[in-house]
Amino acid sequence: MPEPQTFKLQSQSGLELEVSTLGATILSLKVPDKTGKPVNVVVGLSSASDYWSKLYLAQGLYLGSTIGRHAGRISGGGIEIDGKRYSLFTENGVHLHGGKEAFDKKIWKVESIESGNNPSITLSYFSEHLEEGYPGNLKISVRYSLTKNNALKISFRATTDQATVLNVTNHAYFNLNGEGSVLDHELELKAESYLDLDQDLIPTGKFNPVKGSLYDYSRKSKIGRSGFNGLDDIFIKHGKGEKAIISSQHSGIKMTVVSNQPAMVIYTPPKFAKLPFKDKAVFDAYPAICFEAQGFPDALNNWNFPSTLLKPSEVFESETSYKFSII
């Protein structure tokens, strides 16, 4: 496999994005803080080659990587499409984030790089029929663009020659201080419900109301408020628009997540292993938070979930933006 390449984009408003062709991965995203100093708000490693290391791969972190063909967990060891069963790789009975050698471990092709007022980079990958067990030859691209309104926009587009499933997302870990913990970050979620999960974090098919629950962040509050014990949950808000807002009093940075996807996995790892983080950043307990905008995990195994089926006559498109401002 060829060595991964890295590319940088810079906007006129001061955003700077670094992307690797390995997994179409976001290596860093620098945002000016309240003093104008650039802060790397996305957790990444020192170099693209560090993402090959055994230590990193053993953590299962997917730092900033593109996740597919199917983000999240799938139960039952496989899927059924048009009456045909397809077996998928499982570990402890669960298929996770597209399999053993999924999109995050592939070298993506650079299709185009654009400069100017809206700099962007487009990468693509061709996933062959039955790769990781999924049917259909799939062509997928992701476009990272830095917009005039101070946002990172991630746009996915895909087509297939055979009915398959597709649920892609980016697995960036955010810390608006660039180090330490996110427990003092303030979070506001625009979710209506969250999915009930079993002991393997597989959706049971039941929707739970957010209001009045431990997951009720409908009013802005600190992530590490009383009763907080970490998040690894699937929040639902149908339709386009704002999904979440997070801010840090320390850096003064505010980030608004906007997406056309109905589900968003929010994950706060308890800690990070000792890895070679970019700029030698040091992290504490609950070092970061993920906002993985996507379709419903395990959708084909739950009749009442919106389908993630993609047919040859269709074009898959998703768009998620992370918009930055100063509080």
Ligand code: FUC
The other form holds:
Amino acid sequence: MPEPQTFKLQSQSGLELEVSTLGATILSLKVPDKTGKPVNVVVGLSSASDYWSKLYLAQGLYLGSTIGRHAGRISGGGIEIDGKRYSLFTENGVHLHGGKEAFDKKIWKVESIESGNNPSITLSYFSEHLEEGYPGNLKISVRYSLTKNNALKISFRATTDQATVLNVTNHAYFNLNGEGSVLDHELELKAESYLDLDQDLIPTGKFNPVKGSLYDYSRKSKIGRSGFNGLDDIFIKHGKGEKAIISSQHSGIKMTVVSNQPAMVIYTPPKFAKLPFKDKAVFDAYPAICFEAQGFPDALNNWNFPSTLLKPSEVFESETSYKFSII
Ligand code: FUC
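Having looked at the form predicted on its own, could you now put up the form predicted together with alpha-L-fucopyranose?
Below is the entire complex, every chain and molecule, led by the chain shown above.
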């Protein structure tokens, strides 16, 4: 396996993105705070090679990584496509985030780097037929661009030569202060419903209304408000547009998540293990929050979920932006 390479993009508005070819991973994203000082808002490790360490891999964190072929959990140990059964790698009976050596552990190829007003980097990966058990030779690319309106835009594109499933996302952990906790961050969620989950966090197929629930952040409120017990949930809002807004009074940074994807996993780990974090950042309880925009987890095993099937005649395209401003 070749050593991962890293690349930096800088925008005129002051965003700075660092990406590794290992897992097409976001290593850091610097955003100017209310005083103009750059804050790294995406949790990362101190060097690209730290992502190989046993200690880190044992945590199963997927810091800033690309998740696929199928993000989230798949039940029943596999999928059926056109009457054919494909077994997938499971742990405790559940397939998670594309399997044992999924997209996050592959070296991606740099296709192009563009500078100028909208600097971007495009990376690609060729996933062979039956890699991790999934059918079809899949060609996938991800483009990270820093836009004029101060956003990081992540665009995925994929094609296959045989019917397969695809649910791809990025697993960045955000903390708008670059350290500490997100409990004091304010969150506004546009979701209509959240998916009912069983004890293994597999969707039961039922949609629960957000309104009036523990997950009702339709009016902006502190993440760590009374009753908060951590989030590892799947929120649904169909159509393209704003899905979530988060801000920190401390740094003054506000981030708006816009996506054309119907589902978004919001994940707030209770704590991080002691890891060599970038810039020696120190984290407290509830150190960060992930906004994983995607299709529906376990879609193939739930007839009432929008399909994540990808056919040879189709081109998969998704687009998610994290847009920054000062409050
Ligand atoms: C999220 C969660 C999982 C998991 C992982 C690191 O997508 O749904 O529970 O722990 O990421």
